[in-house]
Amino acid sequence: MKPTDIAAAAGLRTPIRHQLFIDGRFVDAESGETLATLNPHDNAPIVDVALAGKADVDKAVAAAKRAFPKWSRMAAADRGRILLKLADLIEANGEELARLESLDTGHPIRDSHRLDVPRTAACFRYFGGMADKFQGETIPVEEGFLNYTLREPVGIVGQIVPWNFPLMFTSWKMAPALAAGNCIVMKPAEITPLSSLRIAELMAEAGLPPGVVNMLPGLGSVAGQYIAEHPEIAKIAFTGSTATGRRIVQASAGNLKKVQLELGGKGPNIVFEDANLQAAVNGSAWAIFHNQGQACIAGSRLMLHEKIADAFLEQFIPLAKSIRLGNPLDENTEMGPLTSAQHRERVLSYVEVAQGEGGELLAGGKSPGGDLAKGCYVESTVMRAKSYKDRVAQEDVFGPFVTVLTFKTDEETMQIANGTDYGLGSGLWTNNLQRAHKVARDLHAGMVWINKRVNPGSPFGGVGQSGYGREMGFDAMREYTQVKSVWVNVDAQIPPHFAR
């Protein structure tokens, strides 16, 4: 099948953009190669992508350079109003996007549509509002001294974004480095880049200057790796896992790039006995379930008070076995399959594990039949840990895989919760306030919902394996710029221990 079938089988209206996006141009990659991705739900390819490599990363980083002088000194008025245009236009051909992100990584249609477009757009739209409002300060020092702060870009910024939220990553990472005027170099997963090149073709429409966005497929170990190398990049900012985190920190470290990171995590879902149970199961379902778990901030650790666990999975169960599975791009799909074969396999090799350790098997644990069999599904899994030291209690799975736990007291839920290398997302259902901030204060994680939301203001990210940084809100736009103290002597008096 051509690539111009299938963009009319999936009901696009533009061609799909396969080729990198240097200095405002689609080229091909210097050394001709490509990769073809592949639609998850039937393996099928969509089209062949070009693979950046090295020279192509210097030829995204000169770009970048030649443009950073006058995007950085445009009034930040009209850099915001560029990036407003932006969120209007990616609101103006939704449909369009929502479709290629569910061909490119199996996300069910409705939840694009409903929810990657819109977060993606109000990114933009958010740090483009902000771009004129982040502001520097005076500080009040000694008698006859002025000393004020300016906030300046960093510089080139690299930028490497995973497979499963391309959309939604790329406006996460790419909004607020931009706002804060700096040029960017970013790598798209090479498995899924296909919405990330169209939001770039956008940006040149919404009158982004060549050269300030440069978008670059390729594979991690090369370009990947190469950008966190590269001497002439500034900052790099990643999101995927801990392992390969590391290894950014390591490139880095040549030119002491500043350096952000977003990493995996292994998020405990908590419910109290007090809890609102059907609140608690639809939420808990929610948590991990949505995009085939295949999300960070994911739900993969239930935590059930041990007076209301059988009643709890009594519903829950049924539940999870009840999602449908099927094609992404159909409306009535509420879990469509996995970004690829490979991590379907890492996914179901931990019912084997889990079971090996003790672990009783709820629900799922397998892939379909039928028409899905060519696909990349695994059904909704619920398994019983023996321990929360288990290995599938503590490792990401990262896929449609949920370990349930239980507890007795609040301390033995905090030695659980806390109990894992990880620190990024956690959650907990209680209708008890004074215990519900208790247990906020004393997660060790990133971030902590009292009913789970995401939103561009709030401040995204881990700590500990689960990374160091922030996305979103004000935090976002301090981790783009560096502060830069004036010192004006008002007085113009000469410093006492010089004077003749």
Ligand code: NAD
Contents of the next structure:
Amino acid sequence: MKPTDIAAAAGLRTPIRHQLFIDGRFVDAESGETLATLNPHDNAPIVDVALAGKADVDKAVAAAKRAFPKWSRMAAADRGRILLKLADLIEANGEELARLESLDTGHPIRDSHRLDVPRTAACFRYFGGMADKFQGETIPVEEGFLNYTLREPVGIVGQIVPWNFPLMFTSWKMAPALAAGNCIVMKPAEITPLSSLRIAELMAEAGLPPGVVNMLPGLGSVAGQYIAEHPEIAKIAFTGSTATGRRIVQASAGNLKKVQLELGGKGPNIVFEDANLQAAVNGSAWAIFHNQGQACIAGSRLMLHEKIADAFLEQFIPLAKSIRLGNPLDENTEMGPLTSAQHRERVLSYVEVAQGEGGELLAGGKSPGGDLAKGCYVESTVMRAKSYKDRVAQEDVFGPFVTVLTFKTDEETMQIANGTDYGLGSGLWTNNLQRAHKVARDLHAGMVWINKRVNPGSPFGGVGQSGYGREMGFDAMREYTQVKSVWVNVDAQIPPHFAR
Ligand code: NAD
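Can you return the structure of this protein in the form predicted in complex with ligand NAD rather than the form predicted alone?
Whole complex next, starting from this chain.
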């Protein structure tokens, strides 16, 4: 099928954008290279997308540099107004954006529509409102002096987003950076560039000046690596794997970039014996099976108190087995395909890994047949592990694959929960207030959910191998600004140190 036919079949009226967005215009890559983005439902090509190389990154950086002086000095309220308009445009085009995201990533349309699009708009709206409210301070110093701080944008920021939530992560990265007055060179993941390109187009419609945002689909090893190395890029914000995060830190050392990393996780989801079982079963299924488990904050280690483990699994396993897999564009689909065939193979390989370690497969563990055999589907998988030290309980599978562990004592709970190198999101289910706060305090994690959420005002990020820096809220604005301290001698007599 031609791209126009694919778009029409997916219910899209707007043409699918497939070129690089540099200096406010869609252009081909200097090399003319392209890469087909595939529909994970059947692995059929959707459209050939331009692949940025080093020359394109240089062009984008030059455009961002030209745009920076005016953009960074524009009244903050005016920058905010553009982001607010963008939020409105995202909502007005929400139906199509949701369809595009589902077509390219495999997100079930009900989630793209109900969650990804509204969360993307909410993020731009939150930081649009924040633009003129984030301010410096006056410091109470010695008499005769005035000392105040300015919060200045860092300059040109490189942003590299992954393929699991491309639309939403585009907003998480761009909104605070733009509100603070930075210019952006962004690289979406090579396998899911379509919604980010559409956002770039909507940004222009919202009145964003050319060059402020440049969107460069391209390979991580080429365009991504060069963005990380680029001497004129002052900061890099990255979401993806810990291994790539490490490479980015090394590449960014040349000009000592400010680095912000949101990496993988192996989130414990702890169900205590006093939890509301029904709520915990439903919440735990959502925590691992939402977006096919392709989420850094997925509750991928299900930790059950041994007193309720059997009762919990009696409800959880049938629920997991009943989740409806299907074409992501079908309203009835609860779980779509994984985003790529390569990733499906990686996820399935953990079934063997786990069984080799003595793990017991309780549900799923394979790809479905029939109509879905051509796509990147994996059934919801529940695996009981022998030990929390096993690979299946330590490594980030990043799929619809939950590892079950049991615990007895409080001491054992913390040993297992904190027993990985990751430290991103952790969840717990209990009705005991004291225990909830105690466990929240003791968890080695950037975020803790007690009976569960995500909000643009609440800091998001990890510790340990899950990265550093925070997205969302005031913390994100701090990440995208640097502090300048200004001293004024109002009327102080300064001792003449070198008086002759
Ligand atoms: P990845 O980290 O390689 O890719 C994420 C992004 O980084 C993509 O845009 C990619 O093009 C880019 N990239 C790759 N190499 C780069 C480099 N050298 N320099 C700069 N950018 C580069 O992740 P992956 O290989 O696609 O997925 C592997 C695993 O990573 C997953 O199974 C999962 O465990 C983890 N992951 C985590 C998240 C998250 O939300 N934290 C998202 C995606 C993947």
